[in-house]
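Next comes just one chain, in structure tokens: the form predicted alone.
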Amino acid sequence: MDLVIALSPLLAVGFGGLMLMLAEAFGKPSEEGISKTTGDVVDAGAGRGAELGLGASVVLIAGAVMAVGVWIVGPETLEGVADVAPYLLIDRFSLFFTFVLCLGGAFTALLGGGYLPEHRIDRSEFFPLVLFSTFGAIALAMSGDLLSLFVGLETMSLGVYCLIGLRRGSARATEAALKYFLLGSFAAALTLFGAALLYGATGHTDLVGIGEAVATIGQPDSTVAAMPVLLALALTLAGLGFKVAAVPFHQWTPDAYEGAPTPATAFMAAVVKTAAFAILLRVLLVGFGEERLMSWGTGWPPVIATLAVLSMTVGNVVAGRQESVKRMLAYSSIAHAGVALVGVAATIRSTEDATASVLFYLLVYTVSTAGAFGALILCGSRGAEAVSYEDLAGIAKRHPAAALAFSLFLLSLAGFPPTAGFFGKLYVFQSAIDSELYVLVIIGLVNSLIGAYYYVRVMVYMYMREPVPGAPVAKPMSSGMVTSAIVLAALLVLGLGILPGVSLDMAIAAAARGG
């Protein structure tokens, strides 16, 4: 029974996905799902986006609540947790990420429930795919073994490939899905090759066993060779670097974000990235946490720091040159991955504090990003979607509430106080200072200033520009589900910014259990 309680968040999301799929398949078809000419049922789920989206969001919120419940009970007090280890690790680290992932998935479901019917792409498979992909993301965050890592990674990814190509009649969506699938398959192969090398070199697939075997390198009785381990580390970093969209593994991001339906874009930016960082931290700190591999001279911290600098700089510079708001947010997500990587690099000296800063930053980023994409959805409607900066010109007069919400989330992403984004960046840079990574902090601050430019630019168009005569103008939509998601995200952005103490304490407790 204790094991069922410990696994309840994962089981709730998986079982909920199955029930939602059955509800979609056997539910009463709507009028939109029946052909007007023949009377045949075309799609039993078409036109039922609102109810399916509400059901998916309830399941995911229940998963988040269960994660909090297990946290309060204490996973270390539940018997049977060791029975699923090392394949699934039920600790405070994985519970923290489970909460964040379920929260991001719930935002996606709410946004999809309003967006898909409005834009006549009300494909019922969207919501079960969101649930099953979130299930894979949670399993990935819980993974303590290379086998469960790969299964969780692919379970999450396969659903996302389908979400990107949901708009079947769009050549851009098809291209984006195919590109992400091909590059994702290549990245998965790199990860798998790295896992095979690790198993061959150490004889273990569990991360703890790998870490212990790697620590024996150089000892007289050691049978572990250094070269296969270093090559496996490089392959693993490349594979997971693709999932977090770090430069130079970011090429898929702009096209996939732009071609996908906006709720699917929000899911990729929040859930997929967060799950990838969860397993990246676990792999580096447990599997490759040996002192020599965590040193600046012979380990992975300088590689992570280089990826952080490239991601922040390339992401921010290219984002400032975009005319599409979705592509701007795509490159912005690359820059935010770079900020999180600063925290990962800072684990070189202040492991727990730096890890906690990354966890808190990912929570803040998930909420802010979901809110930003929700506000972008609310600013447009079918045939008049908000895509470019010009589309948003004067939107503050036509829909002041949407403009205000969008501005709040943009300020949080830019790191302005008193929003949650300010404290997220503050804690990451503080952990880097504690680790004496001063150059990395300076580069991060400069990039934050660059990022503020293109975020404020959106606000300038919304409040200080008028539409060009004859140019397309975005017309705001009306959706209770999208509005609910935005209101919840706004409350969290302000709450985490004004009172960050509780969530930061939880991140610190999770970091203490994550290694």
Second form
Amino acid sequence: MDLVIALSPLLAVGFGGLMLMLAEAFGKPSEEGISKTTGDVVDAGAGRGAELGLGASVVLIAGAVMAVGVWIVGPETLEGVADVAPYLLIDRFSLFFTFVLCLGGAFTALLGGGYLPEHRIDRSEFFPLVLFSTFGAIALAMSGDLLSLFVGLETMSLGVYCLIGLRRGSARATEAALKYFLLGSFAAALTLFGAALLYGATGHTDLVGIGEAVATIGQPDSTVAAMPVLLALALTLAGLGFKVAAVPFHQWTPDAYEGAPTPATAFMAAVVKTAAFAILLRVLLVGFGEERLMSWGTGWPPVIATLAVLSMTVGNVVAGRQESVKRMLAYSSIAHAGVALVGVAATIRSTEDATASVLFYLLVYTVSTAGAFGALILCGSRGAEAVSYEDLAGIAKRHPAAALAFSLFLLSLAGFPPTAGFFGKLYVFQSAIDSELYVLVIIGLVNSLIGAYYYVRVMVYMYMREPVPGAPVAKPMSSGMVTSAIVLAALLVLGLGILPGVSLDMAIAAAARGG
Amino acid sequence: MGALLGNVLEHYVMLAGVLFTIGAVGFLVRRNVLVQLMSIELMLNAVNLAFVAYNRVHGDDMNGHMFVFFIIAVAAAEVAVGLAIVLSFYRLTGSVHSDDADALKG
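So that was the form predicted alone. Now I'd like the form predicted together with the partner chain, please.
So here's everything in the complex, that chain up top.
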């Protein structure tokens, strides 16, 4: 029974997905749905995007609430948790991520419930896929063994490939799905070969066992060879680098983000990235947390720092040159991965503080980016989508609320006070200073300035430009679900910005248990 | 486990490494999506071979074998999704070449 309580967020999301599949299969197609569906197949759930989206978001919010519940009860007091270790580790670290991932999934479901009917791609498999994919993401964040890491990673990714290719009649969406699928499977194969080498070198597939075996390298009686371990570390970093979209493993990111339906883009930016960072932290700190591997001269920190600098610089510079707002947000997500990687690199000295800063940053980033994509959805409607900067010209006059919300999320992404994004960046850079990574902090601050340029540029277009006469402009849509997602995200962005204390304390507690 | 088996393990692992490299290079240089999918399968099977070979050395558990079963099952699911995407791409563009996937740029 204790185990059921401990696993309740995961079980709720999984069973919720199965229930939605049943609802989709046995539900009657609505009259409206048949006339709306332009695809060649009319499935039973078609035209029910709003209902299923609501159901999915309720399930995911329930999952988040259960994660909070288990947190309050205390996972260490629950017997039976040890039974599923090391395959699923239920500690405060995974509960924190479970909460963030459920939140990101709930935003996606709400956005999908508004977006899909509006854009006539009301295919109801979207919502079970979101739930299964979130299930995989939670399992990934909980995993303490290479086996469950692999299964969680693939469960998450397979769902996302389908979400991207949802609009089957669109060459762009299919191309986006194809590119993400090919590079994603390649990355998974790299990670797997790393896993095989680690198993061969250490005889363990659980991260704790690997960590203990790796720690013996160099001792006279050690049976563990150093070369395979280093090769495995490189392969694992490359594989997870693909998932967090760090430069130079980012090539798929702008295309996949642009071609995917916008709620799926929000899912990739929020949930997939967060889950990948969760397992990246766990692998590095538990599997490769040995002193020499965590030191600047002989371990992974310089590699992570290089990835961080490249991701921030390339992401921000290229984002400034985009004409499509969606593509700009894709490059901005690469830059944000870079900032989070600064926090990962900072784990070398103040391990717990730095881990906590990454956790807090991911929470803030999930809320901000989901809100930004939500506002982008709200600004457009069928046939008049908000894609380029020009589309958004003068939208503040036509739809002041949408423009205001969009501005709030952009300010948070740029890191202006008093939004959540400011504190997210502050804590990451603070922990980097504590670890004496001054160069990284300076590069990060310069990048924040570059980033402010293109975020503010969107606001200039929204508030100060008039649309060119005759040019297509975005017409805002009206959807209660999208609006409620944006209101929820806006409250969180302001709440985390004004009162960051509670969630930061939770992040610190999570880092203390899981790091 | 005698010295002979140790040598045999090395051979198997080298074979796995060579197969994995062939798969990785094939994925990177070939432009036919189906060949790229086959290259990924080759990489996964190289991983399987490595796991089974290593399990002979770490014979006290069956983790390596267990891992292989999971990889086989997940690879099948992955191919099902992948082929569906390729089929969809072929229907829209009439091509299975990844160079023809060039609608998205920037």
